[in-house]
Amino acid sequence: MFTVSKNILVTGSSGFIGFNLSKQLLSEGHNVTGIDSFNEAYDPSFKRIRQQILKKDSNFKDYELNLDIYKNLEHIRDTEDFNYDIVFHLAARAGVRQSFLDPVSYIKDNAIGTTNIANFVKELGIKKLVLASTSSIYGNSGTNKMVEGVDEKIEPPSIYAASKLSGEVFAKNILENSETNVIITRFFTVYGPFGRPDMSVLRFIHWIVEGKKVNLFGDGKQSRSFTYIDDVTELLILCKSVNTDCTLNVGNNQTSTLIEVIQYIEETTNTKANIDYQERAYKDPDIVLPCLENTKNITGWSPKTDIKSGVENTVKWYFENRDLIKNLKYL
């Protein structure tokens, strides 16, 4: 089917999700403008690797800047001779534990940065803003599924979660009564090829394959909705056709424990993990399970990749790129 090319702005374009989304948009023939600050929440050299892959496409160009300074966005506004059809705001400073150590950076990058993006969208009259948020805002869901869009019941348990929820609230207030559709996507433990080196799945693979100790915080029975990157990208692409304000949970409808993930990696690599059990992380939830009813009703989306298949794909990618990433910091 013929697709009309669009001018699309992707913030966080060299981040994990932004990179994969940008690749897909470029493959569909769209013009993609990327923004990334290359902050050091995790090793920026990995973001540079992703950036260089995107730069091979002539329909991609990017800006290196911080979003907490509005003048930086004014520079883009004054430089480009076209308007954007849609903005995917995926840029963020990630990491729950680090947010307690450096709260100001999280407030600047996540709350103020999102506020500036919303004002930019309003100023230019852009019709659609897809805003990345996080399942971290829900805290510990216990055995109950999370309900979407019930913000008055949400008590974010970390500086990171609070900064992301603040960004949601600011964007909705700024763009209220405008012609812009604000689509909030709350991601649940996204993993896969080119994933964040500071998150569990890629770290576990690296430690097990390289014969290092596997640092496991707690007993490993914590359950997560591990969501494969291709499923996430598919949902974001579907958001191009959503023409209403909404909040969408983006996660797997089956949870897995950290111990189960380690076992899948052991089976796939035929290598035994040397687990070093450590103190449970501060405010680490027991179980995280999304309610996907609203997401499916609005977009028709549901996750397709089970954790075992996703781990196998990620392990395969790791071996293919082992020399490229083995020296990354924090891995």
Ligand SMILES: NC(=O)c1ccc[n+]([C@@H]2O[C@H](COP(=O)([O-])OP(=O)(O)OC[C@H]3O[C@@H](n4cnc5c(N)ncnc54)[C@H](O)[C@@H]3O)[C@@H](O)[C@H]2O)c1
Given for the second form:
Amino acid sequence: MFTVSKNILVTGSSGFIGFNLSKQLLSEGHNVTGIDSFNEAYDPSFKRIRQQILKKDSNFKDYELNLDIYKNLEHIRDTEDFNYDIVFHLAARAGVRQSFLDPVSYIKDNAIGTTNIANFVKELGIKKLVLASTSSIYGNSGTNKMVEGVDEKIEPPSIYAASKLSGEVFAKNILENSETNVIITRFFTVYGPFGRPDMSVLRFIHWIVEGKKVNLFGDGKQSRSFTYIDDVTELLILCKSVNTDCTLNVGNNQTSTLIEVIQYIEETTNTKANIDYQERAYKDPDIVLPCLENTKNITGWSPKTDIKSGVENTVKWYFENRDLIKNLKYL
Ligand SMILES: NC(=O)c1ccc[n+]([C@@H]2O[C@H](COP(=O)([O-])OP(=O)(O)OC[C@H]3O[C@@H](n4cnc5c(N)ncnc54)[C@H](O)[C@@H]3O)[C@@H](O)[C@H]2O)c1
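If the structure you just shared is the form predicted alone, then what does the corresponding form predicted in complex with the named molecule look like?
Time for the whole complex; same chain goes first.
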């Protein structure tokens, strides 16, 4: 299908989701400008690998800068002679555990970074802002499905969650009564090719394939809505055509336990995991389960990839890229 080429700004373009989204946007013929600080939240050499892949496309350019200083965005404003049609704001310092150790970086990158992006969008009169948020803000809701409505009481249980929720609130307030359409996407445990080496699925694959000890926090019976990256990218692409302010859960409709994920990796690689059970992480929820009704009603989207096929695809990708990625630091 013919698509009109747009100028799109993607923050966090060398991160996991930003990279996969940028690739998709480029393949559709859009001009993509990336922003990334290449911070050391996890092995930055992986971010460089992703960046080099994107740079092969002449419709991609990027800025290495930190969003926590507005002047850095003024530099982009003063350099480019065009305006952006859409901003996808994916840059963030992610991860619950780390956020207790380094709260200030989380507040700077997530709360201040998002405030600066919202001010930039407002100053330039950009018509659409798609903002990444997280299921972590819901905390432990038990088996109740997590609903995005305004009535529910949300008490973010970590510095990470609070920094992301405040980003949502600041952006909405800054862009209230403006012509900008603000779409908030709350992701649930995303995994897949080019995934994060500080998250469970890629770490498990690496440790099992390379014959290392598999660190498992708790008994592994915690359930997560593991969401495959292609499904997430598909939803983000659909957001280009959403013309209403909204908050959307982006997750899988079935949950799996960590132990089940390890079993799928064992089956796919034909290798037994050597599990080292460790103390359960602080405030780790038992079950994370999204309500996806609102997302389906607004975008027509629903997740397509079950965990078994998603794990198989990710293992296949790991083997195809093993030399490139086996020496990364898997936190
Ligand atoms: N991956 C998941 O499971 C998941 C789940 C829920 C929410 N999210 C959200 O999705 C978004 C993308 O996550 P991801 O998994 O791709 O993470 P990621 O860490 O791989 O990517 C984020 C990128 O943003 C960059 N960045 C961070 N702070 C920055 C700043 N101040 N200025 C410029 N660049 C900065 C980092 O260097 C990194 O490359 C984040 O907003 C995250 O909070 C992710």
